[in-house]
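Next up: a single chain in structure tokens, the form predicted on its own.
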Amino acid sequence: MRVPAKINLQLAVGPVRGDGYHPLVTVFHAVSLFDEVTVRPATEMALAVTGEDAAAVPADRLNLAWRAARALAQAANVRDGAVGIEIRKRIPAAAGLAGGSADAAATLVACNEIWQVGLSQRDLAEIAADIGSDVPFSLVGGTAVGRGRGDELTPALASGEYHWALAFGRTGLSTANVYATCDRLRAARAKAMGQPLAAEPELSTELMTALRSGDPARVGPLLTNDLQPAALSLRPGLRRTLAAGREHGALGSIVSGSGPTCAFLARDAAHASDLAVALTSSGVCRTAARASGPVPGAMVVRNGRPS
């Protein structure tokens, strides 16, 4: 299996909810940074991970893959239902880039075929909601408006293929950790300045017409995240590694998700190179990489071609 890393074009939270989640409008961009996810047949669940950031990475029932293949088996009534996972890493972990949710939906793809359960992508989107709200889409990738949790999925209309440069942060951070502080820096303003707390998350209706152009130089300037203020509160230097990537040129800049990657959309393919050598030569990430989008979601892969 193939399974590709996600940025988000827009992250708009609304105010924690009693239950402890931010309700979210998003839209999620699938781009060509990959894991590889294999799935075998096992007398008894095993989880093995090699690659980027692979320590940081559970080896076992923590780990969202893991959850997945258990929870297939729970759902398709499927008896004797162990596996021997294998993810190789290049998404960094904890990095805002859905890299476990992507090994996640992965491991549901392939236990469907293994086990020939037979469930659609819609029965296994019901399945996936469950494991991590990002799941559902690292299932069909491409771009998407995610609604909820993230986990209600609408196609965008959108088109042309855009070019970013990753910039990989030296640590990860966790997303409980950016969305508390999201809601105390949220709180001390609203209290600073006598206003009520953040409104219902609404869609940048300018950001989708903008996609709708295939235009990259459209969409640059339209790029948001409700989650940044915080992201750039625990990790102060982010704000060099946003400032880098606009000085050499990127129509636009953001940090994807809950962080700390920071993700820079570029005129071309060419340009997108440039930007990562520049950002990794510059000392202001650990490294960067080139990527593009939109593409599709996990993917089963023979003979080293997706299938």
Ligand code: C5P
The other form holds:
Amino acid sequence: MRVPAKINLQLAVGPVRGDGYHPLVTVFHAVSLFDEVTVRPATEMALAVTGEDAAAVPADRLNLAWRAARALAQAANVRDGAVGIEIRKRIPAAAGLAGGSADAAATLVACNEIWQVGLSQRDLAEIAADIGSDVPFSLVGGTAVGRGRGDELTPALASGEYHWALAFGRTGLSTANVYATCDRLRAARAKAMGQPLAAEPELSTELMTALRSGDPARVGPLLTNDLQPAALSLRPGLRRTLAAGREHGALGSIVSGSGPTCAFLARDAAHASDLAVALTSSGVCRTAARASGPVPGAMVVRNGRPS
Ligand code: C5P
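Any chance you could show the form predicted in complex with the ligand after that form predicted on its own?
Below, the chain from earlier opens the complete complex, with every other chain and molecule after it.
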């Protein structure tokens, strides 16, 4: 299986709900930074993780891919449903790129094939949403609007190909901590300014129109992320990272999801390469890579080719 990372072109976060989650309106965009996930029938569950940040990724039942296999076995009544999962990571962990969700989505699709249980996309999406808010998007990829916890998806009408530079941080950020920090910052501001905590999130119609035009120069200035102030307060150094991208002509510079990865929209593929080199050599991130989007979600690969 090959499964992509995501970035958020818009991430509007509403006031925290009773269940601890936040209502979202987000525009997901899958980019060409892929994990490879190999799933084989086995007599007992096993998991191996190699590659980028492997040491930071749990290689047991805490891993979302393991949970995905178990959840599918249960939902489809697969007795003795065990698999061996190998994850070759290129998507950094705890980076705001939905790497763990990607591995879970790939495992769901793989187990559906291996056990020949014939679950529909809709069935898989339901199981996916129980595993994590971003897992349903990792199944479909492309560009899509997410509502609810981010798990209620509708496709977005986007044209063209977008070229990105992604700047990776030295250590990850906990998504739950970034949301909690967002709540704290909002509460402090509300107290100081006498304003309501947060408005209900709304889709940016300007961004949707710009995405239909396919023109990155129009899309760039409209990228927004309500979690960015929280990520910046936890990692003040990210301000320098964002500034470096702007100095090198990025059309838009934004923290991806809960961070700490920063995403920079480039004019074209060559500019994305230049940006990645400039960001890496300026020392404002651990390393940077170029990627393009949109790309499809979790995909079966046989003999090196998508099938
Ligand atoms: O759904 P997932 O397990 O990926 O979410 C991780 C954490 O991010 C949650 O425990 C919650 O703290 C936060 N979150 C949130 N609102 C969302 C999605 C995630 O508060 N819509």
